Every structure is written in structure tokens, then in C-alpha cells.
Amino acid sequence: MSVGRDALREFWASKVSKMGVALLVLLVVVSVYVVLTYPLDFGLRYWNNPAYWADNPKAVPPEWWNLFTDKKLPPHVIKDFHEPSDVRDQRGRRILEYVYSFDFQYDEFPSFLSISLNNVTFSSRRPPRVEIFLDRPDNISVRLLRFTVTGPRPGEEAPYFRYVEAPNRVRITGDKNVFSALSAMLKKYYGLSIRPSEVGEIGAEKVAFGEPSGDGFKVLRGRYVLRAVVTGYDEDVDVGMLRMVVGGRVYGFSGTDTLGRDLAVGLLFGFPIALLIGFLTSTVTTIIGAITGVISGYMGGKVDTGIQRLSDIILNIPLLPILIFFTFVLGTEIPRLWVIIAILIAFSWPSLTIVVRPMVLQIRESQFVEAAVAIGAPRLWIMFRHIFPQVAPFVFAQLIFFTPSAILAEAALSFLGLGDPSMPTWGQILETGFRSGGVYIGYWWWVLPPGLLIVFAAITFVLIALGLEPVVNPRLRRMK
């Protein structure tokens, strides 16, 4: 016990060790949080489901980017209504009105406007009508869009339910009818003859949230009111949820990719994946390498020769091509993550075996081993009771060294497009950014964070390994 306490004291005396342990604790805490809060099928159900991210802006930087830019970019806003702002009956009709008022004081236009209807109920054979209005700060009110909920089908009995499984999402600023409405507004209030197709080319959001200035449009700042009016023809008309979205030019803590996926969510999910790959691969690899190294060094003879020749053969096989080949061949039948882990284990243990063997050869000649042999102790007992404890500190240090190598290997495969598509990893996010041209377009928030997190995880274990060196090698201990 005193030897263990001395080793722990020596390890903890280093500032490098403390820093490495602090970073490791951070990795573990974030990983535990993700495991407890994310569903196990997050990759398939959410990350790779474009409909889940449909309300998000595409390829925008994080919100904190506003601190470093001259222009103040509008944040992304989602307003959900589970109850209407106002309900009134008028001439046998029931009118549900949803009102969202917001102050727009930014230097850029919104990226889009959209509205979603979920779980619409009505009993009349005449389906409800939905109208979208935008009241501007200059007292101009524009009816942007009008559409009708899908009516009853032949043979269907009341009450009728619509958009229950999936919401009816309407991209307001991408609708041709909106172009016509904004074209009419420009003609009526500004005397400008701009065709609806030209409004589409300019951008409906620029016309809706701007005013003519020179050859273009400038942002019209002030208070806007976005109204959705649902007109039903019976008392049963109801909307389970109505969502209004004012698309931002910045989003969240890490921005979004070209599919609108929240990169912060994907980056967080990469934490437990990185630790799983690193710890599982390094642990099993170290166990196999240590056992074969001890057996090879102590047994000698043909056993030693066989283990060493097998180690030499495996060690001289290039790992990356093997990883690429087996991942490509087996990845369709077995989850690629487990294929990657299995191959890393199968081809990584020989290096530890070769290093442990000469250490065991030296320990085998020590007096306490010879005494154990003299009293008839079994070989297995001698190897794991007397020899292994002598090499254990070095083996544990190698376990820490193997961990970042496994994380980097998985990241390299994911960057080559051979990662597990069922779950997002840092390497996959990085690969998607490169494949989509994010590097060349300037989407730095898509490329830098996953790369930095890969480096962060690797540095964490490197610092711990450096802190273990004085424990493993007494020559490196501090002078006392």
C-alpha cells in the first residue's frame, strides 16, 4: 500500500498531472450528462433526420459571434403557441388569432419566416382557412399568405384531424404568393413596380423587413407584429400547436451546418463516443499486450518465439489501410464503431508485448522469483503474483498512451467517410464540413470546434501520461 501511495503522491505532485486529471474530469462529466439526457438512437432519430432541424437556419455562426462583428446579426427565434392569443365568434365563424410582437433592431435581415401547424381539429365539411399578416413599424400591414387546411376525404367522418403525425410547415418567405403580396405592397406604398419574380430574386425577407434605399433595401428597424389568423366554420375548430419562426443569422453556442443541425448538440454527443473508443480500445489492448508480454518473457522457448514472431508480423502491417479495408467490407453488416474498435485492438497489442518481454526477462532472474520457483510455486502464480506487479506501472502508463491513439484513429476514419453513420462523432462533423466546402466558404464554426475537441481529448491523456513518467521511471523524479 505504501508503494501505491508513494506513486500517487509523486504523480499528483506534478502540475501537468493535475491539469490532465482536471481535463479528464471535464470529459467524464460531459459524457455522463450526454448519456443520461440523450436517447441511445439519437443519431438515427434526430441527427440524421432533416425534418427535425427544418426550423433552424442553415449554415449560420454562433450567437456569440456578434461580440466580434461590426454588424449586429439577428438571433434565431421560435415562438410556440399552445393556446390562441384571442378567440372570437363572428357571423357563424370561429376565429383563432395568434400574435407575436417583437422588436427588430439589427443590421441584417432575418434569414426566413415560417409557420407550422400541428394537430388541427375541425368538424365542418369546409376546412379552416389560415392567413398570415405582418404589421411593420411604418404602419404598413401586409397579408403575406393565405392557405386552406386539407379538407375532408371521401367517406371520412367528423371530427377531422390534420397534421397529427407531422406538422404542416410553410416557409413563408419562399412562397410565390408572398412574392405577389410584397410586390403589391411596394406598388401601393412606395410606387415601385417590381415583379413578383424579382421579389423572389431580391429575397422576400429583405422586402418584408426593409424599405427601399437606392438600388436595394435597408433594414427597417422597429416593432413588428406577426399574426396568424385561423378561421374555422364550426365551434370545434382547434389548433394543438402553432409555431412561428423568425430565422436568425446566428444560432446557439456553436452555429449550424448546411442542414440546419445544431452543431453544439452533435459535438456534445461526440464526448462519450470518444471516451468509449479510447478507454475500451486501450484497456483491452493493454490487457492482451501485457498478458502476452509476461507469458513470452517468462516461458521462453517456442512459446516466446511464437508470440514474438506473431507480434512482429502484426506490428509490420500498416494499420490505416487495414482499418479502411475492414471498415468498408464489414461496416454494412456490423455497426462500424464496433468494427473500428475490434480492428484497433487486434492490431495494436503487439507493440506492448514486445516492450514488456525484455522487462520480464530481467525480472525473471531476480531472487524472489527464483525463491518462488524453488518452493514449487506454479508458473501462472509466479507470473501474475510476482512478475506482473513489477511491470504494472509501465503497463498502466501505456494504457493512457493508447487512449488518444484510438480516438485519433476513429477521427481519421470518420474524416475519410468511413465512420459509423448512426451516431455523430467529431471526425464525422469535421468530414461533413470539408465535404460540403465549409473550409472554402468560410464556415469556421463548422470545422474548428470538432478539430479542437479531438486535440483537446488527445492532449488530456498525453498530460496524464507525462505525469506518470516520473512514477514509471524513477530517474525522472524530482530531486528532493
Contents of the next structure:
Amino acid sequence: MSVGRDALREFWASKVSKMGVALLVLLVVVSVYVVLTYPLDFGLRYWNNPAYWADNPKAVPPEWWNLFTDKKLPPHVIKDFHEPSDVRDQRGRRILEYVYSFDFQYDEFPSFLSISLNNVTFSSRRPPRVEIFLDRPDNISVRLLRFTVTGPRPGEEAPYFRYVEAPNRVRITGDKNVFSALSAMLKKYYGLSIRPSEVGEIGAEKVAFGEPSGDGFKVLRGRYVLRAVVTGYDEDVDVGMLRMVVGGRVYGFSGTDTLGRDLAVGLLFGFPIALLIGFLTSTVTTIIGAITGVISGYMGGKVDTGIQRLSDIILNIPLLPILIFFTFVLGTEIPRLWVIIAILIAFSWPSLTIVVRPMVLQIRESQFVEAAVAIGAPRLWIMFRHIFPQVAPFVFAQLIFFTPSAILAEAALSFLGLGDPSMPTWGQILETGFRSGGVYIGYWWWVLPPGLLIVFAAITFVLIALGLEPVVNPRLRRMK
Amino acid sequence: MGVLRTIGIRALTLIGVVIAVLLMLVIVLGVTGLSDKMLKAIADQILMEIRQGLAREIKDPEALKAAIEQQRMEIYAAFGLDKPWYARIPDMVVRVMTFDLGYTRTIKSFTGSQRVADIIWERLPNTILLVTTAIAISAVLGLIIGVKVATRPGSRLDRVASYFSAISFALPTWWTGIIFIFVFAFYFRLFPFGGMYSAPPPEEPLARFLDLLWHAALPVTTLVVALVGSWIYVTRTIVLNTAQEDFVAAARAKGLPESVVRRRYIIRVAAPPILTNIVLGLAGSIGGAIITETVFQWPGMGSLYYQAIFSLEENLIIALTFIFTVVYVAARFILEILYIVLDPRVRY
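Output the form predicted together with the partner chain next; the form predicted on its own has already been displayed.
Full assembly next; the chain just shown is listed first.
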């Protein structure tokens, strides 16, 4: 036992190991948090479901980017109303009014405007009408859009429920009627004749939040009021939730990709997956490697020759091409993550076998093994009671050393487009960023963080392995 | 004789590796039914040409149908499609070895050919150029820095080199490449984003060579950053270990100058194990090359992999997996010979 404690002290003495352990604790804590809070089918249900991210701005940098730029970029604002701001009855109609007033003092236009309605209930045959108004700082008020909720179908009984399963989402800045409204506004207040289709080309958000200046539009700063007015023809009219979104030019902690996915969420999900791949692969690999090494060294003879030949051949096969081949061919039937892990294990264990074997050869000659043989201990007993404990520290160090290479291999495959599509990994996020040309347009927030995290995870294990090395290899220790 | 015998044994092992990989590829293809699919595609292409000829000669639709069916049976039999996959193993092995895997669906060679073999042969030199340059540069740098560091263990230089090799090990190659693109191509506009030559390439040989250098700078540096860390680390560890041997102490005790001790007693002895470790790292450089090529769109076999995966060209992927194994085994064989030259002990 004291040997173990000494080794531990020796390990803990170096700064490198302390740093490695600290990083590992961080990795594990984040992973545990993710496993506890994320649904297991996160990849399929949310990450790869564009509808879930529809209300997010596309390909915008993180919010803290504002600290580094001269231009002040508007943040993303989502305003949810569970109750209307004002309810009034007018000539037998019930009017629900939702008002969002905000001060817009930024150097860029919002990326879009949208409104969604959830759980609309009414009981008159005439369905409620929805109108969206924008009051601008220059006292111009525009009715951007008017539409009616889907009316009752023949034979349907009141009360009528609408937009229960999926919200009715209207992207205001992409709507043709809005273009017309804005075109009319420009004509009336600025004397400009710009056709609705041209408003669409300029960008409705620029017209709505700007004023003509020179050839284009510049941001009109000041207080805006976005109003949604729902006019019902009965007293039961109700809107479960109304959401207004003023699309930002920056978003959250890590920005978004071109589908509007919150990168922070995907990157967090990568933590437990990286750890799973790393630990599972390295553990099984070292177990197989250690067992074959011990058997090969202790048994000798034909078994030894067989294992050595097999190891020799496997070690001479370049790993990445084989991984690509197997993942490509088998990945359609079996989840790719498992194919990757299995192939990594199948082609990595011999590198441990060939280093454990000579150690075992040496231990086999020692007196305590001879003593065990003399008292008639069975071979299996000797191998696992007497020989294995001698090589165990070395094997453990190898386990740590192996972990980053498994993480890196998965990332490399994901980067080549062979990642498991059912869950996001760091390599896959990097790959989508690279494939959609993020590098050439300068989407640094999309391409740099996943790589940084892969490096971070790999460095963690490299540091621990470096700290373990003088413990396992005493010769290096003497040099200090 | 002894040298030849040793080389012969190594050659046999490496040939064994190639055969093992070949068999593995063919068996996996057979079990998953992919080999059937590929052979059928080739056979159907031939059948289509025959059908056009037959249609001109035979006018009766019934007779034409029968004749085509007859031809189809014959061609399928010629390709062994009437037999189960395991009966076709020898035939498939030969096919993979000669890249006789039919035609691609969309990917074309630079000259416009869609034959798998044409596409591969055209790109092989580009990959070899990139990888050998990078390996040569990292070998020279790694040996110089590694030995230098090992002579002053614990110094600041030593610590910097240790940290650097740890980072170099953990840095995924493609990410380094992406950062380089960001900094040197996107931000400073010093180097091109990728490719091998400007479009159109310069006519004059010197200008063409300089253009190639300009395009190769970033990918080669990326690979060197990925590879040099392990060279430094391995060199340092082995030189440090050798420096503690008794015969080194004895040489110093004899009063030999430090430079002689280092050159003849330490480095000469440390060289073979360093080489062994480098040989083991060769597979890593192949992997790094595949990804570096992809990032920089270097028109080699690695970026071809990426395109083949994207457009689901299974015959290209098989051919590439095989050729990468062959390239690796060949490189390994050259290093083995070098090893025999360096270490007289293994000759006999």
C-alpha cells in the first residue's frame, strides 16, 4: 500500500498533474451537469430539428463580441406574453392588445422580426383577427400585417382551438404584405416610390427600423413600440402565449450557426460524448492490451507467437483510412458512434500488448513467481494475482495516455463528415462550420470554440499522462 | 547475406499487412453486400452498351428481350455475380489491387476521366509531395531541438519544448490548419486559402514553382506543427536515457570533450530507438495528411477521401483505403532499411 501512496505523492507533487486533474474535474462536472439536464434524444429532437431554432438569428457572433467591436450590435430579444397588456371591449368585440416598447440604440438593424401565436381559443363562428403595428421614434406608425386565425371547419363545435401543437409563427420581415405596407409608408412619409419587391430586396428590417439616407437606409435610433392587436368576436377569445422576437445581431454565449442553432448548447452536449468516447475506448483497449500482453508474455509458445504476429500486422495498418472505411461501410446500419469506438479498440490494443509483454517476461523470472509456481498455484492465478499487479501502474498510465487519441480520432472522423448524425459532437460542429464556408467568411465563433474544446479535453489527459510518467518510469525521475 | 535476410523478413511482414488489409476490405464488402452492388453497376454499364448494339440488329421485341437476358446472364457470370460473395474473394482482391473498381458517379479526374484508377494515380504524387516535405522538415527540427533540450534538462528551453510537444500532441491537425487560414489567409491575406496552384497556374517554371511554394506554405506548416512535437519529445526522452548510461560516464571520465561524448556516445546510440518511435508515429502522419489536405483543399488523396465520403462513392473509398495502406507500408519499409543501416546489431 505504501508504494501506492508514494506514487500518489510523487504524482501530486508536479504542477503538470495538478493542472491536469483540475481540468479533468471541470470536464467531469460539466458532463454530469449535461447528462442530468439534457434529454437523451437531444440530438434528434432538438439539435437536428430546424423548427426548434426558428426564432434564433442565423450565424451571429456571441453577445460579448460587442466588447470588442466599434459597432454596437443589437442583442436578441424574445418577449413572451402569457397575458395581454390591455383588454378592452368595444362594440361587442374583445380586443387583446400586446405591447412591447423598447429603446433601440444600436449601430446595426435587427436581423428580423417575428411573432408567434400559441393556443388560440375562440367560440364565435367569425375567427379573431390579428394586426401587427410598429410605432417608430419619428412618430410614424405602420400597420405591418393583418391576418385572421383559421376559421371553424364545417361541423366543428365551439370552442375552437388553434395552434395547439405547433405555434403559428409569422416571420414579419419576410412577408410580402409587410413589404407592401412598408412601401406605402415610404411613399407617404418620405415621398419615395419603392416597389414592395424592392423592399424585400433591401430587407424589410432595414426599412422598418431605418430611414432613407443617401442610397441606402441608416438605423433610426429611439423608442419603438411593437404592438399586436387581437380582435375577437366573442368573450371567450384567448391567446395562450404570444411571442415577439426582435432578432439580434449577437446571440448568447457562443453565437449561432447558419441554422440559428445556439452553439453553446451544442458545445455543452459535446462534453459527455467526448468523455464517453475517450474513456470507453481507452478502458476497453487497455484491458484487452494488458490481458493479451500478460498472456503472451507468461504463456509463451504458440499462443505468444500468434498474439505477436497478429499485433505486428494490426500495428502496421494505418488507422485513419481503416476507420474511414469501416465507418462508411457499417455506419449506415449500426450507430456510427459505436462503430468508431469498436474499430478504435480493435486496432489499438496491440500497441499496449507489445510493451506489456517484455515487462511480463522479466517478472516471470522473479523469485515470487517461481515460489508461486513451486507451491502449485494455477497459471491463471499467477497471471492475475502476481504478474498483473506489477504491470498495473504502467497500464493505468497508458489508459490515460490513450484517452486523448480516441477523442481526437472521433473528432477527425466527424470532421471528414463521418460523425454520428444522431448527436452533435465538437468535431461535427466544426465540420458543419467548415463545410458551410465559415472559415472563408470569418465565422470565428463557429469554428474556433469546438476546436478549442477538443484541444482542452485532449490537453487534460496529456497533462495527467505527463504527470504520471515520472511515477511509472523512475529513470526520468532521477534526472530532476 | 545477413542484411538481405533481415530486410526479407521485414518485407514479408509488410506484405502480410497488405494482404490482411485486402482480405479485410473484401470480406467486409462481401458481407455487407456492397461488392455485389459495385460489380452490378459495372456489369450494367457494359450491358447498356451491348443493348444499344442489339437493338439495332434485332427488331422483334420478344427476341430482343431474350437476347438481352442472355447477354445479361453471361456478363453477370463473367463478373461472378451468380456466385456467393466468398467465391469471388480472389477476383475482388485482384480488382482492389489494380483499382479496377469501375467508374465514379460524379467525381472526375483533372483530365475528365471517371475511372477510379485514373483519379487515384493523378493525385498520388501531390500527397507524397506534401507529406514527405513535412516529415523531412519536422525530422530535422525535431532532432536538433530534441538533442539541444536533452543536454539541458530542466532549463527554461526544456520546459518550453515540453509544453510545446504536449500542445502539439493535443492539437488536432485540421484545427491548426483552420486557425492558420483564419490568421494568415483571412485576416492578414498573406497566403492563399487553399489549392495547389493559382488559377490559372503561371506558365514559367520558376514562377510556377514559387506559386507552389506559396500554396504549400500553410499546409506544410500545419503538418509540421502536428508532427514536430513527438519528434522533440521522443528525441529528448531517449537522449536523456542514453546520457545516463555508464559508458557515457566512462567516456566523460576519460576526459573526452563534451561534443565528442555527445556525438559518438549519446546520439549514435540513441539514433535507432528514436527511429523506432518515429516509425510507430508514421501512421499518425498519414492521418494528419488526410485532414490537412481536406482543410487546404490540396488536390491529393486525402481531400479526395472527403469528397468521396460526401458524394457516397464507395469504390473510391475502397481504393483510397488500400492505396493509403500501400503508401504507409512502403514508407515504413524505407524506414526499416534506414534502421538496419543505423543499427549494426539488427543486421545479423
